[in-house]
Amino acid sequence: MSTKYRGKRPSHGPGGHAGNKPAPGAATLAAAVEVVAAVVSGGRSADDALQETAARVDRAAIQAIALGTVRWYLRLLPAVGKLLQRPIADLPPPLAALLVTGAHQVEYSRAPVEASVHLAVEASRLIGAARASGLVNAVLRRFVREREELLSDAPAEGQAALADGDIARRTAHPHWFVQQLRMAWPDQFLRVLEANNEHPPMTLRLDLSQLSGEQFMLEWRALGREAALIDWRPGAVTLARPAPIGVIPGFATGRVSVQDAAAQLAAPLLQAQAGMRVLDACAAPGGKTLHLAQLTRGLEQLIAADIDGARLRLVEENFARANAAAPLVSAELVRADLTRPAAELIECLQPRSFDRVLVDAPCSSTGVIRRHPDIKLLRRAGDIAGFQAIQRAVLKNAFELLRPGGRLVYCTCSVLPVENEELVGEFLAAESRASALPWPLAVPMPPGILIRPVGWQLLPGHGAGSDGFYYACIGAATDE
């Protein structure tokens, strides 16, 4: 039997909390919750959610409880939806949130099942809900006794093998993502979703002319703490465990950033020598233009171009961050809509001025929901066509401002090959000046990488442990 919310007032049994002060981690829990509204119903990212808790002691807790309900939400809406006689979508949406991180920590957390449920209805004071504590108490209870065959997704008798319909509620990813998942990589579709739901790593990227390796690992070590060199990508580190960059030894001072190993690669690829000019065409927030300034000294101008001003403060604030004990690299910050024709462009971005160029195009994000799990809940299967309408024009425009002989490199964090091979396959075959370039021999190949028709694709779970990302290397003819 389902079990409806009729208005009641909380009911409080032994150990409640009526009219004084809420159970310890009451507060916590409804905090999570808030986050969790916001981006089911709000269409916030989890990131700019979680800022509102930015000052609070329990921040760390907050985000754990939050991304953990947001990265499990498509598999726990229908199980408590179940329960309710209603759509759970006719509840408030404080409410609905409430129930589904509720049922959460009962399914997910390690806290004993029956705490869990009495911080749920203790936290129903707290967002408002408090004459629905009774209802948030049954529910709950019933999926503790339940949760089993709620959850269940086992095939039919009979059927071979789970549906798209039943993969995409196992592993909580919308059901057009897992068909077009299944459709672009059928061998290694349902690795990509069992890691999309892994914790992701820590990595740490060095300035090697600053500090080595070696260097680092000795000074974390010496913290007690343990981390791992990654053998195919010099200057990478993976912590044995997340660690808040207060603690890590550089980071103040950008010797070391917080970057994916799969992100690492776009400097090394664009190949720029000093004494050239390079442009980064979408640039914030900014953490490829710093490596490209670290890893090239010399250039005779970088320019980090975004068309969101406020975004472009991250690039400075990164800049000023490696920056801060002596005045090292720098970069030119301009504020463009590289989806405009490059004719258009202001004059620091002229037609076939630059050596180098790097398009790190707005994307899907189906590449990195590990670490952003809101992506699940927040990208739609239209919204494909739109990224792919501004990849094409910031492709064609970033390219005439390339000079002959020139090199770009184009990179996303998609998964999808409709964002990246295939697009790029488009422009090669309408740009009769543009060819595609090999891997630079001097940079090593992460392991598991799938060579395309056109560019490289990494996926999460494979191989090299690192973010999905795409890269496609395009050369500028010369004029001869």
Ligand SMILES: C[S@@+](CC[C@H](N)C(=O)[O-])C[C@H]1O[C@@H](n2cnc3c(N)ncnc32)[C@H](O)[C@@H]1O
The other form holds:
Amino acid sequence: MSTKYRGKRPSHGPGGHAGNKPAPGAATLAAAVEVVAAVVSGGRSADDALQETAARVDRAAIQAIALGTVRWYLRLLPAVGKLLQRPIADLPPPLAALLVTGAHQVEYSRAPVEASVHLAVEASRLIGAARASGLVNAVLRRFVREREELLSDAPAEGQAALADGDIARRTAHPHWFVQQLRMAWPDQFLRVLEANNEHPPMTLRLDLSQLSGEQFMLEWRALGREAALIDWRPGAVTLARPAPIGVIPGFATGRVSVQDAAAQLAAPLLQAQAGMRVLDACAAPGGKTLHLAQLTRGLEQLIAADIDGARLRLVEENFARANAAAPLVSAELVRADLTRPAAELIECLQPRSFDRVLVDAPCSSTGVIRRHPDIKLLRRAGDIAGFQAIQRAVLKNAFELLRPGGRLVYCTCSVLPVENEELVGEFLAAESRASALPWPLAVPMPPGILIRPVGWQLLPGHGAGSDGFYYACIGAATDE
Ligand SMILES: C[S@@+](CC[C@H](N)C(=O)[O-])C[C@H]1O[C@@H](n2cnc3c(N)ncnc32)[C@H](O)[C@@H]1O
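Now the other one: the form predicted together with this ligand, given that the block above is the form predicted alone.
Once more the chain from above appears, this time first in line as the rest of the complex follows.
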């Protein structure tokens, strides 16, 4: 039997003492519900929606509840939906988000289930759904009693194994993504889906010209904290537990930055040397540009280009942080749309003039779902073709900016071959001056990296413990 929402004022059940001060925690839950609704119904990114809670003392708790709910939304939604008499999509978005967030708290938080239900009922008043508090109470109480059955993952009768749809629900991913992932990585896709639901490690990049791994470990342990150096990536450190950036020694002066280990491969793969002209073609917010500047001092020129002027300001902030103690690194910021032919770009982006070009292309971000679980809800199958069109154009035009004999690194944080090896393969087939280059001997290869027909793929949950990332190194033929 399902529970009906009649929009009537409920009798005051648990926590339903209208007019009283809400229970502690209800305001936190209500704020998390607003974030969930902003993602699910407003199509906003969780980072963007969470900005509105940045000044609150309970922001960490709001973030944990909201991201946890978003992570498991596609598993919880059908279960909660079974308890309603009408489609959950017909409920006001904040009320639907409250029911799923409440179910998340019951299923995944360490709080006693009674307390989670009580807080959800209290939160209904705070999100303007006081009249539905009886429904919230009834639905969540039934969810508590029946959740094992509601969330059951058993294959349908007569089926030996879980179908894509069941796997999608069990792992809380969109169906289209499970299908594409299984097709691309039949032996790895289940582990990737599981890894996407794990809490990501906090990984740091040390500027080894200012600070050794051993020095950092001493400073970090002196604070009573633990970390481990990543053996395959010099200067990369995984913290045993995430920490606020304010407590990380060296962060304020750029000796230390926050960057996943996979992203730390871009700069070394580019193999820049002092005296070279380097272009970071899709640079914002500048994590890789700063790495390039810190790894190779004495570049003749480093240009950070991006289509988005607001995001370019983040590159500026990154460099300001790195120069806080002393002026050490610099980059020229240029607003440019690299989907435009090289000849139409501004003067400083001359065809055939750069020794090195990095193309960290905009993509589906399907390799970083564990860090941004809202990607599961925001990304649609139809978005991929749009990303491909930009990737194709940016790669083609960025290659035009490369001088003969120069080196280009193409990368994405996508796990979909259509944005990666297939796209680069098509480019190499069409561009006679371009050829695939081998992995540089001087750069240690991460464990578990997949050597592809073109380039290399890192998958979440496989060996390196990093995000999912794709890299290809491309050379421009020398003029004969
Ligand atoms: C994956 S992000 C880059 C991340 C950055 N490299 C870092 O490590 O911090 C992709 C960037 O490409 C930019 N972008 C998207 N379309 C572009 C275009 N047509 N031309 C130049 N940049 C573009 C986006 O604004 C975004 O900042």
